[in-house]
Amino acid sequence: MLIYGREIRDRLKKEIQQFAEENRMSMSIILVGDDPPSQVYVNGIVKFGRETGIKVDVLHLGADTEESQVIRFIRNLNEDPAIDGIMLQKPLPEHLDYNRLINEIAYHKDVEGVHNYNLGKLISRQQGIQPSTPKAIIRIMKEHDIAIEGKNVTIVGRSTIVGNPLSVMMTTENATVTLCHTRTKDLKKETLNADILVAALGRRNYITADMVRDDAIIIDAGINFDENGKMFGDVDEEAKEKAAIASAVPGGVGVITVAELFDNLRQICMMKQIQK
């Protein structure tokens, strides 16, 4: 069975859009390149912000920018008021160190969770923003009734966006979890062992039949274009049959996600609220 994330969209876009009418947000988005995938991603995230009444601007740099430009400009919009959240779209360019730049990010900005302080608090299990599509992992199971606690957990993919940060939120919720990545010695062995299975490396239809049990639940978090601009998922479509549960890629987890980033938005809107 194919579950799917539009409704659940629909649900918090609409609690989004009633805050905003009271509340003034706004969001700048740092896109270095021309990375197609991103650039679907980022219209995404305008399209959504125009129709919930935020404010979103693209600050959209060439790809041979430096990166002490590109500090220049998250530094500027640290120190702006007028900017609530800040968020600095992947894939960079290789010239660029992702970890420096997105801790150039003001923590209280950063409307990914993806900061040094905002990783730190959710390690240690403290209130704070967290990752937008962990979030949407676990919103979509919750919303579906997919049990969490005292399952096994096997995430396929290490990224500090969504496989390491959904290992220690699925972890909270009492889940025993196991970390893959690609070089992982029997990955196949360990996908199998997995009661809930979540696919989350970029890698288009990575996880076959044969890795998966019939009675598993797939989460697919994979985002893939081909040269049609088609969206795949990271888990193939048989596998997804096999399974007694699987999230639909498109119309899953990423719909959601973005909603989880304006509400990580609203969060911060909220939090500075209650600082004044």
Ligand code: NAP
The other form holds:
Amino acid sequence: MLIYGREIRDRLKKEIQQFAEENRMSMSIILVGDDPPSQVYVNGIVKFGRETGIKVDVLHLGADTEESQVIRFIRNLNEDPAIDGIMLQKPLPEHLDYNRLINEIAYHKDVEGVHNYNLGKLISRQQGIQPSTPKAIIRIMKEHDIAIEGKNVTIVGRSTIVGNPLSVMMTTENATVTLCHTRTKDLKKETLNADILVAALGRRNYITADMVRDDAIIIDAGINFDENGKMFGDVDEEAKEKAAIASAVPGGVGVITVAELFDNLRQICMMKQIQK
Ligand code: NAP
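Can you switch from the form predicted alone and show the form predicted in complex with the ligand instead?
Below is the whole assembly, all chains and molecules, this chain first.
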């Protein structure tokens, strides 16, 4: 059975729109270079902002922009009281250090929840801004009454924005987590052990039917495009048909992620109001 995220996204969007009617919110996105999937993702964020009455500015910098210049732009945004949230779109050109730059963003404007401050809060189970894709994954599961506690969860991919924070969040939900990556010795053994398999590796249709159990739950976070611009997940169709439940691509986790980003912006604004 395939599960989708549109209804969940629409509900969240309505809540965010209602909040935005009474609270001015704004976000700035720094986009460096011309990666086409990034452009599509950023356009989706701008559209969501327009539809919910939230100001979203995009600072589009050339691929050859020096790190010191990007830092200068980030610091200007940090100091601008009109900007509530700042996001640095990934991937960056190779000469730019993502981890260095992300930690230049003021932690209280870190709308993606990837600053060391917010990741530290995540690990120590304190309330903070959480990365939006793992949040979307947990939300799609809970909304579809998929139990996490006590389950063996295998996550393929250990990035700072998806796999790694998700492993912490799944542990907080009382799952037993196996986190896989390119040096995992026997990936198939690990995926076959999964009650819940999360694919977040960025390889089109990499997870095949022989790698999943027929009672497994598959959450496919992958977003990959072929040469014609058609979207694919990290898990192939046959594997999804074999599994008990699988999230759709397109239309699954991805559609909720943008709403989670704006939910984070709402959280930042609420925290600001409490601190006033
Ligand atoms: P990333 O930074 O490139 O990380 C990919 C991870 O997958 C790395 O940890 C890598 O291992 C691992 N990996 C790659 N190939 C592998 C293989 N053959 N076997 C085992 N592990 C492998 O990617 P990301 O930013 O996390 O994104 C992952 C996927 O999620 C992409 O398709 C991306 O488009 C998608 N995504 C979706 C959303 C959404 O809203 N649904 C949001 C963000 C990203 P190493 O660490 O060893 O290199």
